[in-house]
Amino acid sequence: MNPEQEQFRSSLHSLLAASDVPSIARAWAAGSCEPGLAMWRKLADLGVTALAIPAEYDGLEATATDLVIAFEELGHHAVPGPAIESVAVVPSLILSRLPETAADPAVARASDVASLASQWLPRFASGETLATLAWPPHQPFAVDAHIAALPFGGTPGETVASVDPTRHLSHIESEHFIGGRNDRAFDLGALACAAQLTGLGQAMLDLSVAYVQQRVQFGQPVGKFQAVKHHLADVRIALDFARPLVYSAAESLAPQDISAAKVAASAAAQLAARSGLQVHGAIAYTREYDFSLWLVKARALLPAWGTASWHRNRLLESL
């Protein structure tokens, strides 16, 4: 990362570390979203919500690497809300529908799409509102549609329970404006999800290391036992192999690289969750204990924006 990106990461980390995100996440899960929305407005002040939006719509027009930096920190702190949809997917999807020239075959719809862009993108960039959507089959339900805009139409229908109580899932009762496949928007969603999973895995490792240094058994911290060390070292290795794949995928934006990143990040986060459960014992399951916030969010994101099996198949097809 260049110095500006290091500063961006540091500022984002400091903001979230001082925001008591666990309390915000619990309030969000209980239906009180205002503390979370206030935090999102602070994230907007740092430019997070404007990363994927062009300057002409008040955005930063940042690189995919900047996006990965942001999402790794959002995962590291278990930030609630439709982050992937609002910051990465919906802006990219709207921009993909704009005709490149006046002679574009889509010019008949150009005015509608341009109106959609001018109406929504500045609002997303400023943090005035968040966005969401469903993208079956990879994202069959819209996340947090009760507080986020649905730029492509539709109204939230029946709600569906999630393993992560901060993710309020809804059926959307209408056709979407997606208009068929859009590989770039989907890939940005998968890349952002991979970065978020990497951050979640890192946080679960940090929490596990801190816990085994404090918990005493047989007169010494359990972190001194070789079996515990091996569990956590395996997580460290998995994360160290996943993170370079995520950042290289941000550089290339090649579908096969994004799929490789999503597979590796999912595996690392799953291992971090399982190892964290083992070293914490039953306390890690309880909602009162902070570790559970990262645990359930990782579990919810593992199949999101393409399961590991789907991405392995796509990677295989590219070989």
Second form
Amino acid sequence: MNPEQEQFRSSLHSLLAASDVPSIARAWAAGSCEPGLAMWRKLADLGVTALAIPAEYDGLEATATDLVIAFEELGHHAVPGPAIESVAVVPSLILSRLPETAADPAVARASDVASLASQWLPRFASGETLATLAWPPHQPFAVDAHIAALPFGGTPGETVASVDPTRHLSHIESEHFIGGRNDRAFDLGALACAAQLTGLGQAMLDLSVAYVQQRVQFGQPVGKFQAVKHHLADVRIALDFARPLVYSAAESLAPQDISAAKVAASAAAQLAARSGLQVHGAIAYTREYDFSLWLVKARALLPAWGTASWHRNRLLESL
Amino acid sequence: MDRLSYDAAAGTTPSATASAGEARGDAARGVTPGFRDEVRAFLSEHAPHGLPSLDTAEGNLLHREWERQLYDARLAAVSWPAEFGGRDASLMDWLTFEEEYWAADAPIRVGQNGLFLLAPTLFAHGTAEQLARHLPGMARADDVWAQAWSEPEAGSDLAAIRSAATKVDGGWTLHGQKTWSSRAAFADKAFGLFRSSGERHRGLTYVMFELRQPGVTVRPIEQLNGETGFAEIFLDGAFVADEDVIGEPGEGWKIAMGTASHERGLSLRSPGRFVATARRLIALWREHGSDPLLRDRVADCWIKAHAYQQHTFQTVARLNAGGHLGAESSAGKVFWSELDIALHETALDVLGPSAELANRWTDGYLFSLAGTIYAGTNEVQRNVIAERLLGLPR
Ligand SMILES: Cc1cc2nc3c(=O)[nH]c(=O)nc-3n(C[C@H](O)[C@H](O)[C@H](O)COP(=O)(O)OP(=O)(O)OC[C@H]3O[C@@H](n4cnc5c(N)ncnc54)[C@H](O)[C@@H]3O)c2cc1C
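Given the form predicted alone, corresponding form predicted in complex with the partner chain:
Everything in the complex follows now, all chains and molecules, and the chain you saw is the first one.
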């Protein structure tokens, strides 16, 4: 990570740490998204929403590493909203279908894609609008279509409940694009998701490490029991070995690297959720306690943007 | 998606009567002839499906109505003496009832704390008067019971209980705070441990008390799925009559530990529950195209559910021969709780991209994560196994 990237990470962290994201997330879950949207405008001021957008559309043209840094922080603070869709997938999908960049001419419909780009990308870059989409079969539902634009058309239909109450899911009728198997936009979504999962996992580890030092049972902090230490040490190992895969996938953008990153990050986040809950005991089984916000978000993102099984399969086929 | 039904319940419905294999197994284990068929027929005709959750006001009432029907058929507590509404059935019959109950996907037992945790305690330590006064209402679900053991500072370290029982004329008054009390949001009564003197273990008294009385405030707590499955109980002078002390004052710890093995072991989590879930998992896996990548895990879940079942049959045989449910129940508790997580994690992987939807599999998954915490955490159980079963130094 270079000094600017360190700086970017720390300004994101400062903003989010000062924003009381848990309250914002609970309000978002209850249907009042205004505080969350205000936070997203501040994230946009720091450049988050412009990362994957070229300069000619007022974007930052940042690297995938910058994107990973941003998503780790979004995960670390359990930020609600259609982050993967808005920041990674939708902009990159529009761009990948421009006639000059499209790998497959059949999917480039020059005129409407060009107008999509000029109509939407500057608005995403500035943070004026968030975006969402469904990508069946991997993402059968669109997240938060009630507060985000659907640049690829379709109308939000019936809503369905997610295990993460901040994710308002809806069926999208008549989506009008078809994603390919090795689609760059899809892969960027998977990469962003992997980064978000490592951030979620890290936050659950941090919360757990802090908790077990202050929770006393049998006259000692529970963090002194070897069983508790080993649980958390295993989470640390899982995260330590997932994160380099995520960063190297951001460098190479090779599909198999992204798949490896998504599988490892999912496993690490899942372990962090399970072990973190275990060392907390009953208190983390409640919605009142903040840990639950991370736990259910991790659960919702585990199968997102390609299940572990799908990514493993793709990985083996490419080797 | 309907939150209340498994999307793969189809394909798991048993045939109307026991198969030849089942009948042979039942005969070998001494299950009363005809009992399985009777239970199966009753449940297939009467068991409601898709009731609202028992942790909602409406669902709670509907679950009580259902238990009333079970009571009327003398199926609410088959192993109890007939005078309290049971059938004096053997433990094997009870396990058979449980198998059928879970296979039929019948409603969660709203009365389970009373039926499976308090009743065994009363049979072991209660007076005849207490049994006669409390059991029939419990079996009819007129009285739903909550377990009030844990406190904010007393989780794994249960003997650290601080909530106090103070002797007054004719009884005791209660002061303090209990927490994580399952079903307490909609329950009528509670049983729990209270400090009646300073001695760590010998200063605890086991009492039963009304939740709906002055001096009791119940604050429901939302669990991970958003439902108020447990609650805090604040006590400020609530009254317990002398008749509602179980055993002698000061004997609470001994009584609680003697019956905690019921909670860890077969009475709270009988194998039928996991065998039925394993069958549903297999049906779900087939319905979703029998993904070869998940095949081994699906099969392993079934194997483990059957291992738990066979292990339980062994335990029952041991109990029938006069043995005791001791530290072995800790091994059972670790096994079933981890099996439950594996069953649900595998199901979510089978569901693939739609696994984030809130439905019974995700609810079941979240609940399975609590199984390694309640009834004594798995870390504490492993300590017990190492020290008491293996004899390793403390
Ligand atoms: C869904 C649910 C329902 C519940 N229902 C009820 C109920 O109806 N009535 C009731 O009274 N209680 C109930 N409980 C509470 C349950 O009994 C406690 O959660 C449990 O005893 C653990 O206590 P704790 O949560 O305070 O965790 P703690 O005891 O604080 O434990 C925190 C961590 O430290 C570990 N730890 C503690 N001591 C040791 C040790 N000696 N060695 C190694 N590790 C250790 C634990 O294993 C755990 O990982 C329920 C809990 C849940 C989650």
